[in-house]
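Listed next as structure tokens is one chain, alone, in the form predicted on its own.
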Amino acid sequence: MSFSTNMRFKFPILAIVLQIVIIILFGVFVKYDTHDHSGPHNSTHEDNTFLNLYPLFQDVHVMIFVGFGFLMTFLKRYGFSSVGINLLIAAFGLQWGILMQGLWHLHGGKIEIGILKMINADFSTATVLISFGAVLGKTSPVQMLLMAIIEITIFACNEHLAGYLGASDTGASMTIHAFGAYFGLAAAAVLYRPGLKNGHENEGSVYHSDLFAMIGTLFLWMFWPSFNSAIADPGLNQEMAIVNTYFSLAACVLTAFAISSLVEHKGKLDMVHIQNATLAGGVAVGTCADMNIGPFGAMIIGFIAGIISTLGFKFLTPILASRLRIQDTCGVHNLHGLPGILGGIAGIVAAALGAKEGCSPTMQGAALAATLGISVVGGALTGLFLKLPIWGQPPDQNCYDDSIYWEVPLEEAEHENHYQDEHGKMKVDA
């Protein structure tokens, strides 16, 4: 297969056309939400909803742009792409998400923009960023924009279906984390590269790249209570969502550290586990974050999440690569997929125990099953589309390498040429 990685025309044309289309669609469909405002200078308690929720929105925003971006910087030669393409996807996705989610909730033929719409748009973007982790280092910017278009469209449909079923998923363990993970894994399976089955010299990390990735972990860990509580009903439900997430994360950290030491040589800690598995408690408690499960219930969920996530990184990731032909670069199956399913199951159990009024365990189970089915089918079909050779994907030898799509600093380029010459390999000029 021949690869044309020159982005000079295909990427600018796609990006500009998409932005123009979005501007036109916003002009036709989008307006400010002014329902609670009786006048431009009047202020009531209801009017303050926007500003009351704005700090939570900013927390979610930091998670999307800083947390997810830096979490993926562990690859030693792919930091520009991890943070940069994360920014690209997120900036496009939040605009597209407003439209795709808003079309299900029109008022007089218009999408009314309020703070909750903005938070939900960030949520829709998170699904693509999770999927990005599964194909990190093996795709082009054009492919990622195309994935964002398709995935957010399917996500909005699935989210609407979950709402129609009456399922509760305030922190979106199912509709964001499980959906994004299995969508990305299905796409990665279709995009499988036999040439990378034995690994790649740039696939690993170095000391400073792992340290940068830990920055992403800490931002995500600190702000996860905001993520899980941002769209919860104000009052007690929102407070429970914050408290439950807080304690689930705390329990998850101790468990992840313990299991990492248990399974590694001489009881040493593995930075991959610490960067990722410590966050699994936030993912797993999402579905029942606003349910009356008690802080101890949240801790149990975090405890289990820390175990399954760490064991997943240690044992399941190699099995996925060798037997199922799924090259999961960031291990999204272990951070988002398995804990997302755990969250869905926890929601079913909590609903059966009456932890939230009007919540049916049957509908919780139906939403989880539908999410998994839709994400896998959608991801596989998207993978087939992205596999077309016209989208500028990198050849095997240039995967996990910024220099094919970025101008890299001279000293990095010199070091890279020297390193590759020592091994008798030619550097392909991007």
Contents of the next structure:
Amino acid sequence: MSFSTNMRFKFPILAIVLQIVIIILFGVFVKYDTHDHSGPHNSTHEDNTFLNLYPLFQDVHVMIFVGFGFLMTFLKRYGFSSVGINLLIAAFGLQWGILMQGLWHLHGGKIEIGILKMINADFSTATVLISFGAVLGKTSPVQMLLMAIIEITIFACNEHLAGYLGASDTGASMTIHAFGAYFGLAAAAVLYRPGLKNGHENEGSVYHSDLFAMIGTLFLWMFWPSFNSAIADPGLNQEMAIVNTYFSLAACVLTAFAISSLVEHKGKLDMVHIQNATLAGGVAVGTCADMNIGPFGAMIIGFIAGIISTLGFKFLTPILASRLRIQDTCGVHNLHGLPGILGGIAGIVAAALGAKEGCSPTMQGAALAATLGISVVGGALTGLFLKLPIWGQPPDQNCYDDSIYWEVPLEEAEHENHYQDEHGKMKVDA
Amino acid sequence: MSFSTNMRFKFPILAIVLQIVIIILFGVFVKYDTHDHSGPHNSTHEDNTFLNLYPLFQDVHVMIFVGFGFLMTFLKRYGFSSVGINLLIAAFGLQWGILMQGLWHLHGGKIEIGILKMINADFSTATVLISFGAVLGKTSPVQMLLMAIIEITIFACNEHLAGYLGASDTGASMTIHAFGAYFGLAAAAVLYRPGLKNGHENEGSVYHSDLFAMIGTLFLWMFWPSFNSAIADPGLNQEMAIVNTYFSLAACVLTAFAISSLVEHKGKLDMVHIQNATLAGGVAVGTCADMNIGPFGAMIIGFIAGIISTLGFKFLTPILASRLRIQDTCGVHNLHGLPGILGGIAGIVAAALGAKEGCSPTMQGAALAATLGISVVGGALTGLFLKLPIWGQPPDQNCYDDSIYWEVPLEEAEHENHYQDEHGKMKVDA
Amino acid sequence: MSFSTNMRFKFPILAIVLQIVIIILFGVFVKYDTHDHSGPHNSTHEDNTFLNLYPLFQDVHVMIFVGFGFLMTFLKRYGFSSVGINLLIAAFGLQWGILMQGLWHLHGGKIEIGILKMINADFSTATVLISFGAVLGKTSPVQMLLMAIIEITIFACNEHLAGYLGASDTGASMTIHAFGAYFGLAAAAVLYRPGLKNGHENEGSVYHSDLFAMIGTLFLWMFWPSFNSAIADPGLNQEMAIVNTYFSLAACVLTAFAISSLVEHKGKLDMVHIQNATLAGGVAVGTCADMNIGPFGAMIIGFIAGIISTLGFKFLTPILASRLRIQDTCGVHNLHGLPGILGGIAGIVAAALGAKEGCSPTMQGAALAATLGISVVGGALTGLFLKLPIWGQPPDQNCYDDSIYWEVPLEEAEHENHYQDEHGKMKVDA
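Mind giving me the form predicted together with another copy of the chain, seeing as the form predicted on its own was just shown?
Following is the full complex, with the preceding chain placed first.
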């Protein structure tokens, strides 16, 4: 078993080959976006655009790397992987996303990099990070790199299709959140581990790991208005996207706290709900973030999202695991899946109410259906590919444990297997 | 006793009813600010205003949610409440603040939401979060929601009064910091618990909880220039507010470190001082942040603030507890109270020296006096209301302990009371 | 021994005297930059400049205070010092940096503070924080303040010299990273402690301290594009600096992960590499960040940087310690030294290829050589000065231990020396 999980050659070779291929493709296809600087009149305006959107890009950047990374550190012995492999996937994914999204929009055979391309590249990594949450603790770094290649490729196609259909999805409830969630859940279903059906001793939090996770929660929560508005049309649409997301999230906090207390032992609050369900309002308001739904309309969406997300964690996750054999480590179905579908439906309703010019409820519905279908099929096929026993996946007993892929400092006498490294430090052996 | 602290119905019902009331009020009163977009000339300019101020708004947002939230995680067993209830209060408070502040500035019977309204809404929550620090560990979530309703209402009135008097308080040393501190201290005095006069075993930090608190400290420290400048007049006043706050905070760090070492055992530094007193320079320079006091003037304010804040923690807090029977958990008197008054006085002096056109020292003094009076009376009355034995406040022995309101993972054998939840995980019972 | 490390008088007196001297110098030399506001035409433009660059300044600010501060919290018992003394040095250093850099650019005998001056002041502190990493755990707060005074003074001279030579170093691979690293390493060589040559029980991480360090890593990684572009020429150069740094860092992550797995036991990843070597791409692309090297050129630089940095940690650090008697606590040679030189060389090559108008490879080389020479000599002399046995440096057995300079809460029964403070709390005694 130690042979199959040893990453020594397969992981470094894969990572370096991928990076070399990307550098070659960038050499051939990618250049700076200098168009608006060559013209004498537009230069100032374009300057403003890059630097005006740069703070929103950085907010999204923080969500991807700190937000997603730390949100998953809630597991007691899996923080290195959560935050480390998150960094690896996202750093690879943003490069791959530039290529996959850019190939649909070539200018003279070239992909021209500006701030919008960078924001979209970060967005494309979010799908994989969401799917990562579904299979967290049960996959190897090699598997995650492979998933990133496949998922971002399919994502870019699906996103292009949604645009082709004329659907509006500025905050990407459908094309990122629902897509990433159902892709990951389908993969998790294929990768089902019967040996974990009664849980695992490491599949839980400790006091401080729950606080680390709150770092992720809060940066996601605060910067979600930037996520939902970064690629909106400048002006009032962009401002409405910010305002709507701000209020949807605020309303969602109240209902997530309320329902958590309502369903838990003695009316107590559950950290899992607070870490996740408070964010559902950001997911659910995404599709119609830039539409004229009114602040109170945004609040209603957040209100409902907080309720269904919390109820999902409490009642649906156990059913998914036992009946559908889907082990959803982070509960992405409750944070991204259900609220993503709610967002898609809200977009259909808003389009029917005329909240955004040129949006058709039919096309919104078509984009939602296409997203769900493509993500489930894509995720299932990816799961089959990842199931090949050559990618170094961990055995059941080493799931949710950093020490199988990481050098872990020896903390206490709790671990029986340990060794002394060449610097004389005690390390945990898997 | 377990009955009275059970939040199962009173908390969810309160939270959901409040959110529904807010949604209805938003439906009636709140709309997007679209004025400047309708005019053909101003649209570009207004675009700039929203997106130009958006980064400052996000800095303030981080201060409210990460800054205040993590600053209070220093307590060894109260991190969930600190960062969680902070999120709850702020998410509710910003919605309530939009309404309470907006009612004073209706346009055609409507509150029009733009970036300045969002910044001010975040500001209004800061008062409650400061007061929360005074009563931290001794109140229930229900009590905190009730305090938020009352305090933000009174804050909006007091802020309107200060504006009516013509007082300048751009960084809100008086109207936010002094107000929040004395409101909270008055409430704490009324809620005095004799049973805690000899301390409590959980009223202290552990090594890692002090590091979590430093996350809060640093984000507050770094983004304070945004807090003090976000609503300043554009141009030189706003830039002076940034520059002055930057230097005041820097000077304050040096004196806070110096005095901490001077008064502690063997010249050692105390984390409580470093976490809090290094921020006093941001509080104290608030009122005159946008005035022409010169960088060295700002430094003098920060220099003094670091000294009085550290001395306050060392010598005044014990006296407050023993003589005045005010148990100030986070020492908000030293971080927000004293430096807030110092800021008010600095504003009087600066106005007398003509540092800002149209500012009268008399009116500055009147605003300070009004703020102190209103906050103490308001806080005392709120304390009386919160003392009603129906809000689920914790018994003395369960103070400073998350497990009374939260599902807490069982970490070690340290807790005698625990149970197994429906997922088979071990939890701490209060 | 307890006498010499007692900071009670020497530290407070030094800190307060320094702050008073700075306030006086600011009173004499420093004023707001109001030039562009006096003219009727430029006022709007200058407004934009200040607020346009303010988000980039805040990103740099976060890198300095959270990034550097938390990156060093990886040590198990030295987190208070890492994040606390980092704050102290930076808060002092930015004030001193304003003066030292400003004296080279007086206008009418005055230093005029605008946003670029604030960014450069933050930059100047980075050199000391890098050097701090080399001597971390083996110096007193007094020594670090003294090092800050000397190093920032020499840095400002060297930076002025590089500008005088006409060298381009927008992201400061040479003048900040290589300078700070070799200054610190030279000081560490002079301060060599034979008693630590076999390591120290506290010179290592625990599980949660490695996660705290990742907070630092991620904020450095995300905001590095702001660091490398903040003082670039507006327009295309600034945008290229952002884009190049974004891609260099992404490529660097892949190779850092790959090489870490390649060289470690059983192909596992090492947190030290992930925390540090993933950042080398930001350092190495600094000098030519704003040059027309193409996104793939930036990736090649990041690719190489990730490899040499990880190999440096694995193979060079042990050699430095045993052969050259340089104990480099944080491995700054691998994160800032080698990648800084790589950045300088990349700048020479890029200049030779004509990637930036007016850049001469000869002058780039001269600036690199001057930087290395001045930093080594300056660091060695500073080390000699700091070696005087009057600055309260810790004895060998108390190295890497917060409790010698900090009040540390007693956590477990692990410490034999403890006492009860005046509030009845248990503290660790050094």
